[in-house]
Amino acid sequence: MKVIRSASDYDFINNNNISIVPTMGNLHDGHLELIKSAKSSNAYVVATIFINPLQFNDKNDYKNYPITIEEDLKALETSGCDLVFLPSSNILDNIKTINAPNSANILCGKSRPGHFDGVLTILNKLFQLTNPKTAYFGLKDYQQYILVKDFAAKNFPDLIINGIKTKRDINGLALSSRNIHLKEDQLKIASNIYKELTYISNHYSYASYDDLINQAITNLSDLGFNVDYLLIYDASRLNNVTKSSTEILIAIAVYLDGIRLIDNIIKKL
């Protein structure tokens, strides 16, 4: 496995099936599983690791966010991966800002205003240098993916956006980096998130959903959770559902004593 720092080392790549895995480090099962499946297709698998600073409207979130390069590399070498792009602080040289659209308004974007903004530049710059044919990212984050996926096809139409299950610990909490904040007794508490959004997805109907939301928030509430959202939306354009959707994103946002956790279920009609 090959690691570069700096964007003009990209250049001896002459590969023109290149599969990119953006990161921001601190690596967990969820990530080696995008770099698995990017492997899986016989691609040049490249992974990222920059901790974007225009993405974070909480200065203190940036600062305290985890480093851990060293066992980041084993576990990408041991997973397959090629090589891995290292860039420093420079790749923010002016770089040209991306404006999301209006779907990055809803759900996470509503409570971090400009963190999509902050994601869809960075990712402009590095489709840029490295030229990939295919991207992979986890479905936990099913709102970046769709933005993601809608820029991809105006701006890079050539370029394959691929969307991996979210993947999870045994008692059913999506994997994060942010989980390496919660004690034991927290992370079983947190499995809750899992299981009303399992709940809802099993008894849902058009008629009565806005019930099953109340009675959930009442739920994760009573257990210590402060409730950022807990919302139902077409999959497909993340829009209201109506009774012709076909599939519905039932997507969440949570603190646990101030951890932020996202989850969702995509559940098809």
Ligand code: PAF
Contents of the next structure:
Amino acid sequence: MKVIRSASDYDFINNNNISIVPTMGNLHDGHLELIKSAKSSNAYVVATIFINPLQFNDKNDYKNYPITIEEDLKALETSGCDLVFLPSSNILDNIKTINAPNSANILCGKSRPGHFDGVLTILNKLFQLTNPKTAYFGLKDYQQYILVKDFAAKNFPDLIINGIKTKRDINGLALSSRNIHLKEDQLKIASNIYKELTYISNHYSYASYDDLINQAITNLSDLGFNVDYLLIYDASRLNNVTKSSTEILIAIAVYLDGIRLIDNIIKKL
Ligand code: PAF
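Starting from the form predicted on its own above, please write out the structure of the form predicted together with pantoate.
The next block holds the full complex; its first chain is the one shown before.
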């Protein structure tokens, strides 16, 4: 596995089947699943690790973002990654700002203004530098996945964006770099997020929407969560659900002792 730090070192890569897995490091099995999926299509797999300051609206969140490069490199090598690109902060010099569309202003984008502008800005740059044929993203960040898919369709029409199913721990908690901040008892409590999503998914009907959401918010609040949002959207375009929707996204963001956790379930109707 090659490790490079400068975009100019990338120039020698002459491969027309590059698959990119953009990350901010502190890799867990969910990230490694993306690498393995990319690898299984026989692509030349490029992982990027860059903690992108442009997408953090909270300075403390950025400062506290865990850095585990040595462990990340080992895990990437074991998973079959071919090249790791660790850009330095000068990747941001003269970077073209991308303004995310209006669909970025709901769900996570509503509570994190500018977040998706930052995500699309860095991805635009990374796609330009690495010239991938395919790119892999986790479906835990479903809104990000939809925004990236739309952005790529307009600006990189040959690039295929793949979304990979969320990896969970044995109790159902979605794997996330933020779980590192949770103590053992908090990890147990956090597994209730997926339990509530599953309950809603199993009992969903158009008419029961409000009751299900309100009950889940009450249950989670009683357990000590601060619920940022718990909402159901039409999964295809992130519009409001209608009676003719065929697939829904049940999406949640909560704070547990100040730690932000997100998750979702996608359900076919
Ligand atoms: O999902 C992430 O880790 C980040 O938003 C991404 C896609 C690497 C862009 O910085």
